[in-house]
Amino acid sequence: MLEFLRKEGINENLIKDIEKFREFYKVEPKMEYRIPKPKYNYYGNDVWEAAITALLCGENLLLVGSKATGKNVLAENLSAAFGRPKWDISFHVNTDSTSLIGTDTFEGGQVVFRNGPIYECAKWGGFGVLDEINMAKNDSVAVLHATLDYRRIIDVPGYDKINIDDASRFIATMNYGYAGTRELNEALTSRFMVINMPNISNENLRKLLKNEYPHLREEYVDQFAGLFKDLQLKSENSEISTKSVDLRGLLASINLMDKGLAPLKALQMGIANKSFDDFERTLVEDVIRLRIADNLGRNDIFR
């Protein structure tokens, strides 16, 4: 991961500081399996440098952005770069303090405390990914206030107060304004440094495509990156919604093409069909047809 950061031209001082961090904070061998080995690299140097700096300063991060802007990929990449075990904690309407911190259970006729993921993460110096944090009810995450601010503790009623390991950080993600999401209250937001996640740049998308599909013909690296840009522009001009501006869908479509599905069909499934409205879907299909001919086959696209 650090090699990747160097290659991307991330500030060398930051990389050196990460190396010092890793040197200083050792990982318990039995937790090493939790250190991620990312499948995808996150591309975007401004975001990388902002995120690394905040984490080095001991801050927690809140990544805000629309779908498929790489929030989870970045969180995973950051855990890998800092060499920390990672806990993924999905938030939803029923998230409460017991699902985060832990709960009493019976074991061999005795009541024992079963550690929740936040507790485990805090104990082992992990990076905790608080995924879709604004899906939870505000009062049920209030239990995290002391965890996320300078107190760095978990106070479980009836049990010991535990201190959060110095190497632990929390990285929350959220989509703003989607169905089912809530406003994050100010007290919680205040405990994070916030990064607005941009859509991937054209240059970085080309890099990603080349890296992910080394056998993709150069011409189609350009066409797919261009297609994503076209869709973004149409959506920014309110000609279409954001439903089809879906990088995840584009990448999945390319996988299907690689398997042999006709390119146009694949893009229909990954992109166009995500607009359920007939009129909008037709608009999206027109955008696709401008770059991808009807009769293209797999060998036109891949070497």
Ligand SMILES: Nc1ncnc2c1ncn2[C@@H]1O[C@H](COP(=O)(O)OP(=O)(O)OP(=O)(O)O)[C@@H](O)[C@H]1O
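Okay, that was the form predicted together with this ligand. Show me the form predicted alone next.
Coming up is the bare chain, nothing alongside it.
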């Protein structure tokens, strides 16, 4: 991961500081399996440098942005770069303190405390990814206040309090406008450094495609990048919803093409069919056909 950062031109002093961090904060051997090995890399030097600096300074991060801006990819990449075990904590309307910190359970005929993901992350010096944090009720995430501020403790009712390991960091993600989301309260927001995630640039999208599919012909690197940008623009202009602006879907479609599925069929499955409105789906299919011809085969797209 650090070699990737050097290749992308990230400030060398920041990379050296990450190396010092990794050397100083060792990972328990039994937790090494939780250190991620990212499938995709995040591209965007400004965001990388801002995020690295904040984490080195002991801050927690809130990544805010629309769909397909790479929030979860960046969070995973940061965990890998810092060499820390990662816990994924998904928030929803039923998230409560017990699902975050832990709860009583029976073991060996007696009541014991079963650690929750926040507890485990704090104990082992991990990076906790708080996914879609604005999906949870404010009263449930209030239990995080002492965890995320200068106190850095978890007080478990009926048990004891634990001090959060110095290496622990929390990276929250949130989208605006999804069903079930709500505004974060000021008390929680104040405990994060906030990065407004930009849409992936055409240049960085081309880098991603070339890195993932080195045998993809240059012409179709441009076409697939252009297709995604076309859909993104239509969504921004309110011509279509964000359902088909799906970078994961585009990458999955290219995988299907590589296995021999017809390109239009693959893109229909990965992108167009994400919209369940007939009129919108027809618009998306028209955008696809402007970039990808009906008669293309695998050998036309890949070397």
